[in-house]
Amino acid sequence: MSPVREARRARVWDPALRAFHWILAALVIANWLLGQFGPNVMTLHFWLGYSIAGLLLFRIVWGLVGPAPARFVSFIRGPRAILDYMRHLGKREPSLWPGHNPLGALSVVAMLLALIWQVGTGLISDPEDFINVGPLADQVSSATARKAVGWHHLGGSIILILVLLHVAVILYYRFWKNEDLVRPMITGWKWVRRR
């Protein structure tokens, strides 16, 4: 039986986690190209960055108490389900997953761990200009803030490349395993596989 009449249409995303998702999206890679590109004063940097705060805040207690498939318990698998996934990502089909899928798991965690780093290191940063200090570089050692200006620009990095590699997994599915997964998250509905 073809993978496609397994399936049956199903909502998986809540409207709050769809637009998380897009707000988060936005609001980080305007902050990336305003730290790449932009004035000497950061003062819009920063503000975009306490909202990313905000929302990772949201998103935290979005994944324990928010609807099942926004859970973290529902979607984060241990090394046997990811490995068991790894086998069929090859297979020119759509894998019909109810939400997540254990790699895709492994990304959310990722780039909610880089974007804590990265929010984390900005606000303890201090480039030493006077002008761009973090509001909470008094709160660490002078060594510490000077460091985390290094480790914010690496946290930057290693977003960019998280991001990309987000993209590229969600192109792979749309264009070999024929399987959207940039509409469910706009309208909520997903084909997922019957049980």
Given for the second form:
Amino acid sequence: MSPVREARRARVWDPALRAFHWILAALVIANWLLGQFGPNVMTLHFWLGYSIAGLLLFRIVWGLVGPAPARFVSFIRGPRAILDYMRHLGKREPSLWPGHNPLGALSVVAMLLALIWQVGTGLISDPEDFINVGPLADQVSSATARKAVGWHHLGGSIILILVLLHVAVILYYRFWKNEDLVRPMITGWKWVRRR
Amino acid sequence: MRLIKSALVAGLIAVPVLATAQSGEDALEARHGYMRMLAINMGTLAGMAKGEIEYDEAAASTAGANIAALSQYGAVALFVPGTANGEIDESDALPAIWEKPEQFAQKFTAFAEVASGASEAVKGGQDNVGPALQKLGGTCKDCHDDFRKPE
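Same protein, different form: I have the form predicted alone, so give me the form predicted in complex with the partner chain.
Everything in the complex follows now, all chains and molecules, and the chain you saw is the first one.
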């Protein structure tokens, strides 16, 4: 049974995008925890960081050539569309949006930029402990490499905020708007508005 | 007599205060020199561990011995009050150093423990440098995490 009369089930998220999402979530959480509480010799943190860099590269390529719901041009919208969407945000009904909504698109972009920032600052960081030096730290000045450590810490805080915001919004949709956004990211199928 | 006594007491109090007041910049400079000396020797070991410098047992062992010698120096005393980040130019020392002096001193004790075996640990081949360096560097990171401003 459809949650509302004007809805139909549609295939929104392709398998590669779903795999990307959950692997990225797992690696980002693991690497954040390793950064905060992990061993002093950060070899694993480095390797997970490289894996995340690979995932980000995939997402950028997928955003250019992937299926429509994954493509940047199809979901990044202007201020009017965002304000339009926000007018219905408080309503207690499912959005039935077929993919990233215009407001959520900002979150996607913010997260991608934050993670790219994090990979970049990590690669050039030199914490002056002689064991956890980023592989590209010698490509920048030592002052920049030192500052990059602070930028990397700042990036960690920004990512934490973005992830918590993401989870909070998912819960808001689930309990206030009565729309399950987690299952579609697992199965690929989502209730969307009939046109 | 009383006057002499008072003057003596005042003098005894004033000397260390004056010494401290004058030594802030010296202490900061000494700290940076101390870290620079550590960095030169750690850099030798890091270069050998990565294969950027050809392994030389005597040179590695000397670097380890230098680090051990430096670890015995009372560097904690160089962190005189008034030399935290924001109190004096060029300082990355966090106020936590003076708020948690025991924990701060403990970091140097941990470093000295690891450093005491470094000269021997790096002998016997290039493969031995990496693990020894990781132990040393781990104590650097451990202290930097809590007590140095990341900028």
